[in-house]
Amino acid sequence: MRPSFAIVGCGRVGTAFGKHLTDVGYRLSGLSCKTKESVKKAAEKFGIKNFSQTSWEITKDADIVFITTPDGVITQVCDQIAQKKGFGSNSIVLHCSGAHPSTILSSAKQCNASIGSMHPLQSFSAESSGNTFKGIIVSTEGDAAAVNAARKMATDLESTLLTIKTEAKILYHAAAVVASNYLVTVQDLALKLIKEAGVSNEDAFKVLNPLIQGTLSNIENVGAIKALTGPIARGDVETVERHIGKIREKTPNMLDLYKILGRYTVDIAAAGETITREQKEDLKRTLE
């Protein structure tokens, strides 16, 4: 028979948490959230009777804890749930914040509990269908109960789960955001500039997606040094320094930008050895 797991906070990750999980076998067994009327529609959600508004009136017969509310009261939630002897000997708490280490639960530890931290590398929308842990990158970090738990968990839900250094755990979600958030930046800058070109807002990204998908293949294939072509990977100068002054002209806020990403890009050519050193002090000069 799989775990039992109890839920205390019901926003998208922990009701996806549930579904998924309840789908694969194991046994919700409580639901808590901070509002009522939030805590009825989960429960109305999942068929359950055990909820409350009280987190460690449905925590203390779980297997598994998982804490999944705000990532700023989640410290706070653990400990009035330890204060309250909420927790049960051995079982499992964790919580799912990318940005924050498992350490965040050490009040647990008072309930002779394990803590740890079970972070889906996916966003989850407010309906989703099928599996939407499948495939994904689970990351775990934590007590040793805790991550083989969470490994069970990934593996049971057809994700691959990635364990990571409790001290390095923002750094992971630092890499992240700029994969997902920053990427989204540098896509808006191209297309801002290409739609100062002319190209309609209709076209732009139909326009840019094909070279997009490319470089994110090339990237996949053959790393990201290696992958790095135009002009700043040739060493052409005088290329970036139209660049410059045609973005100066036109849209001189995103110029800054502009040139940060440029400083940067010189380094990744210097490492895969596509210019020269006097090629780059050029780049460098021309891009500060």
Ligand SMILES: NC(=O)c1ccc[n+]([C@@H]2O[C@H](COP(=O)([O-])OP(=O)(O)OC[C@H]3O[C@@H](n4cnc5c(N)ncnc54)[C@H](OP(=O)(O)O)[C@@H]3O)[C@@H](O)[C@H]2O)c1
Second form
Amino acid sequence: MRPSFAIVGCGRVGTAFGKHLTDVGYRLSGLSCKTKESVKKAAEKFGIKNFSQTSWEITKDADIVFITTPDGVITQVCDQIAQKKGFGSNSIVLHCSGAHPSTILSSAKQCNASIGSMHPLQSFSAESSGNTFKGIIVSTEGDAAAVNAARKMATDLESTLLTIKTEAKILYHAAAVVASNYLVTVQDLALKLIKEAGVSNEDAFKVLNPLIQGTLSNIENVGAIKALTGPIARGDVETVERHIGKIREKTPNMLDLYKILGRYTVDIAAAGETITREQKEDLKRTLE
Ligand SMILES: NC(=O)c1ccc[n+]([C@@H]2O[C@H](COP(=O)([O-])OP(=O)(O)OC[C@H]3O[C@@H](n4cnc5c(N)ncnc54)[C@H](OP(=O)(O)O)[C@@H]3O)[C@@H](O)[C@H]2O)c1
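Output the structure of the form predicted together with this ligand; the preceding block shows the form predicted alone.
Full complex below, order starting with the chain above.
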């Protein structure tokens, strides 16, 4: 038999776990939200009678408790439940924040619970349909019992589990931010430059998209270092100088970012041994 679980914070992620874990045989034993409207709505959705705005009233009997509140109140919510002895002995308490380690749940150990984090690398919206966990990476760290429970749930949800060290969690999160959010930043820079070059708003992304997709595919096939092409990979200092000159003239506020990314790119070219030591130094000087 699958374990029972309670959700404290039935928002986007809490609702997704609620729906998909019940679909694969876990029993939702209780839920809690901050506001009356939310908790009533969630209780109706799941057809459950054990709901409350007072979180420790619905957690005690659950094998697994998800604290899926906003990151800023996870510890406070956990502390309150622990103070009221609201976690069952040998239960598992999990949060789903990507940025925080499991240790922010330490107060649950007073109740002899195991603690862990279980972070789905997915963007959840209120309107998600289908199994939003299918095929995604779920990272976990924490006590052995919590990691084991996360592994079992991830498998049941058709996700791939990645175990990470508790102390490395913040770097893992930084990597995800760079891969997703900073990709947006870099694409925004490219779109502004191409529009400055006269390509219409409508066509800008269409023009760049095959290049973007091709580059992603190359990274997948040969790795980031070997995927690097272009003037820096060729040691073409003159072209880089001309870029800098035009960006300074047309969009000076983008010059710093162009140069910072360029300097990092020079190191990639050097690691791939596509430029000589002199070219590396020339490029670095140009991009200072
Ligand atoms: N959204 C994503 O794409 C995503 C992806 C991966 C991980 N995460 C992580 O998942 C967690 C939840 O994020 P979310 O996006 O699902 O948040 P959300 O949609 O804003 O939902 C938060 C829920 O927590 C409830 N809540 C707030 N304070 C509470 C309290 N003191 N006691 C009980 N419930 C309380 C809210 O209740 P009310 O509705 O009554 O205000 C709401 O139901 C966060 O740790 C986040 O970092 C989110």
